[in-house]
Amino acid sequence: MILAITNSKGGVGKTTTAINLATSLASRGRHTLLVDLDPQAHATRCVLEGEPERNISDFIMERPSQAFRAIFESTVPNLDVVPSGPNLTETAELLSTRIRREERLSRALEGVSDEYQHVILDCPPVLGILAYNALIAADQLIIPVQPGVGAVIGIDALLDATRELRDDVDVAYRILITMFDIRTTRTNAMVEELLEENRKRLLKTIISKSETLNQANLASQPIQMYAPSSRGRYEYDALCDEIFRLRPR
């Protein structure tokens, strides 16, 4: 299965969610890739040495044929990373003059997902040609969310593009909270809006606000490497354990 972790709203726990549910699958024995799409470049920092020659640019830019020689081991057994990369802003200008421009992802990872049990595509914070990508090549949306004001402004958007590119009205898309804080009233009160109007899209899976996710972030470092204690660690076990029950429809 391929899982988009997308939301044009920054902040909100995007990349770790996709760092440490693509660590979390590895630990289970489940052969995983993960895909970082993001400039910024963190997933990627967090789960490779150094600076491989080849990255994300190459893997959509060359011939599908030639994907996998921008796929590289990680420091995580069982995890394989398409790294990103400095000139992953240059591609995504140079990707808008190609034709099916928004399809370049899903043609690369046809050669190779079947050697994959899980593909996860950490996406950029906006919705350009990078997001679309990703948005026609998954099989699920993970759209993580922080209760407060404002939440779920953009996702309505997010949806509509991913319908308008596939051509298709059923969108498979999953929400997640994270960042949650069980003594702000106002963050109970956001769950429980969530709660009553995407009831069937919310995951029971609830990612705490925590300092040592934090840390981890700023060590560069999947949760469970960090703290492998944590409680974090736990909430993103207890996530791959309801990704394996999920289905794209």
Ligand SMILES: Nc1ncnc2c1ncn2[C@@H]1O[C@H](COP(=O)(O)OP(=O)(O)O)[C@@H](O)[C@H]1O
Given for the second form:
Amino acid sequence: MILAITNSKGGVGKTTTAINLATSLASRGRHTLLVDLDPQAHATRCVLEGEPERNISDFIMERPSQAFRAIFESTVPNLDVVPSGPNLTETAELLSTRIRREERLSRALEGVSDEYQHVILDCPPVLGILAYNALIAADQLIIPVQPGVGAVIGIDALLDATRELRDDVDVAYRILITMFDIRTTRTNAMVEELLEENRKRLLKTIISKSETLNQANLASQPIQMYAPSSRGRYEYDALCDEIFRLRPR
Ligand SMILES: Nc1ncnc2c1ncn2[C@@H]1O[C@H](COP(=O)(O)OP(=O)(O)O)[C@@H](O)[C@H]1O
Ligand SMILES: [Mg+2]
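Based on the form predicted on its own presented above, generate the structure block for the form predicted together with the ligand.
Next comes the full complex, and the chain you just saw is listed first.
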């Protein structure tokens, strides 16, 4: 199953979720591929040492039969990665001149995704051509949302774009609450607001606000390695188990 971790907002926990969910899946013995579509390349730095000679730009710009050459073994057993790279913004511009420009990622993945039980796409924070590629390639969207004012703004635009791109009214998506702080009352009111419209779509697992998760990011490590007995690790493992039980729709 191809999961796009996506939201048109930045700073909501997309990359943190992509990296830690991918690591959880891999540590549960699932052969997993992490595709880094974020120009900031943070997910890549967490699981790959050094500067790879190929990256996501090659993955989507070359012929699909050559896509496998941009896949690397990560430092996590069972986890492979298509790294992001410094030329990704340029690639997005180049892409806009190509035929079927929104389908390039999906075609590249077609040739390789059979090898993997899970493919995780870490999406960029803008709803542009790279995100469109992910929205078309994904079987399911995971939308991280940070509780607070305006948290749900943008979700409708994201879903509308997906429906239009895929000519599909029934997009499979789930909402993941991240950086949840039990002490904030405003936060909890917002969660209730979310529950109203998206009750069926909310994942049961909630990711708490955690300084340890933040520190793991600063150390460029998955939480499973940085703090294996932390709450953040436990919560991302729980998310992983919930993902196992997801049906395609
Ligand atoms: N559960 C969490 N608790 C505390 N800080 C978090 C948590 N998840 C993410 N962060 C921090 O929030 C910031 C944004 O997270 P990130 O995953 O990069 O978001 P995005 O990819 O959506 O831009 C980072 O500094 C990250 O370390
Ligand atoms: Mg990110």
